[in-house]
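Okay, so here's just one chain, in structure tokens, the form predicted alone.
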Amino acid sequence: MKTVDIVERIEGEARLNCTWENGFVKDTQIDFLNFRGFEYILEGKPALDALVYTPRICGICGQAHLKATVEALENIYKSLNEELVITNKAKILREIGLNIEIIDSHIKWFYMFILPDVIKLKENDLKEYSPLKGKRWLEACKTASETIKALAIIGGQWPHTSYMIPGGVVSDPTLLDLTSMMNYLDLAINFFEDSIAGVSFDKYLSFNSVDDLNILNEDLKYFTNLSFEYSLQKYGTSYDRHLALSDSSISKRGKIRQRLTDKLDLNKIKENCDRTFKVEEDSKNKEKHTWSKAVTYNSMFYETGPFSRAMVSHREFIYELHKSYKDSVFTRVMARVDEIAHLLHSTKELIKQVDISEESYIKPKISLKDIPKANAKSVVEACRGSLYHNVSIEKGIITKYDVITPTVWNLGPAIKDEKGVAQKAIIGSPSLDIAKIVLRSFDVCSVCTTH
């Protein structure tokens, strides 16, 4: 038997195809059917225009795309031994902006995307978690909205800010601005304590064992109880290989296959288009079923995202959960919510480090228009995982721009007989509802995937 279902509420939509045997998913295929074409749009544009275009690839992770673009352009200078001086203030403001965007995304994802589907395994009435009217749903929306205001203070707007440019940032927050940002983050911390974890913030940050699950209250306790009732600690396992291409204020770069290493070579990242539609090719090719490419590191599929970051960084609570529940839906969801707390703590510390007397921007001595030909790459840890940009320019004009998003890493199609990360995770699911929860556990973004 085969079923086909449209998965919505994923920043766009996807088509999930499942083949069943004895009541379990035997095989699966994930289709992203909306083509967008940002890589083509960027060709022939002035290099600095990418600072306006790439944040619009996604309405959720525009900061990550902006940071990836600006660092790719700065790496062009570095490749020519003309490395730009970026002040510590500019570096911190960029990191703060990225962190706030991730916090906002994780809160929305938990309350609008994954938790409602898990609750529906038990009952149809979402009650206080009902969209647009449920008390907790509305509180989560308000918290996310208040949090993102902290980013708008330094970015001028959200989404689609362009305040990062080669040489720094065009933002000079005052002490009052920094105080306001702290206040917004304190509201999010209060929500985490009162509604998400149900324990004090400091107590949660000290969690380091599976037994700490018993201390949880409120929504994480609710999620944990439902997960164990419906065996989400057993479903959703994949290759259990993890990759974080960049470091951040709370995580390290590296990969885990059989052991952890921080030695990464971006030249080992390869895209595969065997099952991917191409603009200029015949769409009747039956092997091709999606606009998503597949991507591997050193010829192997790797999962990326908050769970992988926690594993590579050996964050104790998630690392201990993994020992018991592997790379299951339960561990993956817990890792994303756990990252909210660590990002809130880290971001407040970063705000304290901002020296408002320091320069925000130092103009490059050489214009990109005066560079005959160059290429550079950059990597950033975004909401959903590792983001990769690769730009080539000639006399300031983009000749090629390649983007590999986190959802491509996690949701890309098979290569030959080897399943993509999410495909492998979905196989073995006992129902379509569970299969869709496994899919959602990767925090899917259709629009990023088909950029």
The other form holds:
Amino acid sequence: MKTVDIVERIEGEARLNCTWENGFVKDTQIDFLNFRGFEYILEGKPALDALVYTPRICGICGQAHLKATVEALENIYKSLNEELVITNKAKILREIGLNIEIIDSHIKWFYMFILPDVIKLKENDLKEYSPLKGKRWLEACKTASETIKALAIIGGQWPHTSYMIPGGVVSDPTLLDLTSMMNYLDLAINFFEDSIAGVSFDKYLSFNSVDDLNILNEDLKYFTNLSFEYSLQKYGTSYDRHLALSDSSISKRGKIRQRLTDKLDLNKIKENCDRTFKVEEDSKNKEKHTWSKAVTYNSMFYETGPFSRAMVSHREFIYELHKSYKDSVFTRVMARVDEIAHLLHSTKELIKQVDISEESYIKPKISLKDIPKANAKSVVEACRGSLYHNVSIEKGIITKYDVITPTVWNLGPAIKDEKGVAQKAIIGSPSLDIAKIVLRSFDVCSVCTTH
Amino acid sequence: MIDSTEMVKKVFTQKSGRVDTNRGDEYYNSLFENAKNRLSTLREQEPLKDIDMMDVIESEGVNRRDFMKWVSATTATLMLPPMFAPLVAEATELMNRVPVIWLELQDCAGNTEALLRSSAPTVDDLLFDVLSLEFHHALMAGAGHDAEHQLDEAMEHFKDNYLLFVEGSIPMGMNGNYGTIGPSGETFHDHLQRISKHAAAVVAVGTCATFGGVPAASPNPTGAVGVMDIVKGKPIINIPACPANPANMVGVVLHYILTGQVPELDSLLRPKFAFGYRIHDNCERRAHFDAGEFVEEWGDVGAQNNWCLYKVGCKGPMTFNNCSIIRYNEGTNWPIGAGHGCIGCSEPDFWDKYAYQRPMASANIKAPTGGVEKTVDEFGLGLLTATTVGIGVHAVASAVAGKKSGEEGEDK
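Having seen the form predicted alone, can you show the form predicted in complex with the partner chain?
Below: every chain and molecule of the assembly, starting with the one above.
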């Protein structure tokens, strides 16, 4: 039996095709059918223009793209042995911005995207978790909106922020600004304590064993109970290979295949278009079914995202959950929510480190226009995982711009007979509802995936 | 010297660049009566949601005075005289009479993100509890086939009465196959045509839906266009910007409730209440422009003192939008507040024309400054020439404007 279903409540939409055998998903294919063509648009544009284009790839992770672009452009200087001096202050402000965006995204994802589907396995009425009217849904929405104000203070606005430029940042926060940012983050911490985890923040951060699941209260307890009732700790396992391309304030770079290594070579990242539609080619080629490309590291699929970051960095609580429940839906969701706490903690620490007397920006000695030819890459850990930008310029004009988003790592199609990460995870699901939850556990973003 | 000051004076003082906010007592009195009648008709209608705005507001601990403060600010935003405030308050309570369907096409969801952050007494309640959002891909509970049914039902039930909000552009290339939706693989084009057919009005939200936005930037690989290029025979309201300011989305809905009509629009179908003046006209750094105090490069003494960002590429003088007043994220901040110039995101084709760090002098931009047929590079150069002599050029323009013509000789 074959079924085709639509997965919404993501950014954009995805089509999930399943083949069934004896009541289980035997094979699956994920189609992303919306394309905009950012890489084509960037070609021929002045290099600095990329700073306003790439954040628009996604309305949710624009900071990550902004940071990737600015660092790719700075890496161009580095490749010419003209490394720019970026003050500590500028570096910290960029990191703070990125972290806040991830916190915002994770809170919304838990309450708006995954929790309603999990609750619906049991209840018809979502009650306080109902979109647009449930009390908890509205509280989560409000918390996310308040948190993101901390970013708006230094970034001007959110979404689609522009405050990073090669050489630093344009903003110059005052002490009052920094205090306000702290206050917004404290609101999120209160929400985490009162509604998400139901335990004190410090207690939660000290979690280091499976038994700690018993201490949880509120929504994480609700989620945990539902997960075990519907075996979400068993479904959704994939290759269990993990990749984090960049260091971040809460995680290290590295990969886990059989064992952990921090040796990464960006040249081993390869894109594959076997299943991907081509621009201007209205073909009927059956092999091609999506606008998403596939990507591998050293010819292998890797999962990326908060769960992989927790694994690579050996974050105790998630690491222990993984020992019992592998790379299941349950562990993957827990890892994303767990990251909220760690990010809130480390972002507050970062704000304390901002030295307002430092400079925000130091002008590059040479202009990109005076560089005959250069190429550079950058990597950033975004909400959904590792983001990679690769830019080539000639006299300040972009000649090629390649973007590989986290969702391409997780949600890209198969290569030959090898299934993509999410695809493999969906196989074996006992129902369409579970299959959709497995897909959603990767935090699907159709617009990022296809860009 | 005199040429450039004359030019600047023209640019910043001529009437066509501004909105005439006072349309006379007769006009407002008649509008007031119409609105009153309209609201009482709406009040007789069955609410789509059984929610009382004032209950919501009180239960959330917002007092009446705060609500009225918000109402008077909103009344001003809609460019209505203060006597309309009680009607705006009433219209807010009647938001649950107007059904809204929200479509996402070739987009990044940035406007949905902005909507989640709209400013109101209790934002979420005002918008989500009271506004009857009948369909929204990303925010509603249903998904998949359920969602399709929900959309069909909403369209049938509210036939010819719903406001259709559209986020994202429409790809016309390759027979529309750059963007399809739903299990049947309907193209965005067909989808929009089908759903707009029975809408009372179509509101294009964000620069993608209005002017094609990023996807339409050169070379426009997917043949992206805006809603107004596709939908014909319907009132269309454009709320550009990237993202659009949610205050303007609420403003359009309120105006519709209040009058049953679309607000007054400019030639680009933008509501004049929001896009009738330039960023520059109300910019918090305007005094520094007038005083000739400019940020020369990021991080300099000017940047640290919040001076004017014109010389580092701010497009405020050419960009029509109210974000210098409304700001973003519930008034927290806006790009210029954070030290970044305006990128002109509410103007057509801004992607190709206004990219923000390209020096003005080398960009061949036509400034939509109301009849001044000069390219912006000339315009910019004129200004910069003026400022090099250490005078705030605008201050000079104002001073000259205030003097008798015979005294112009002093201005050397």
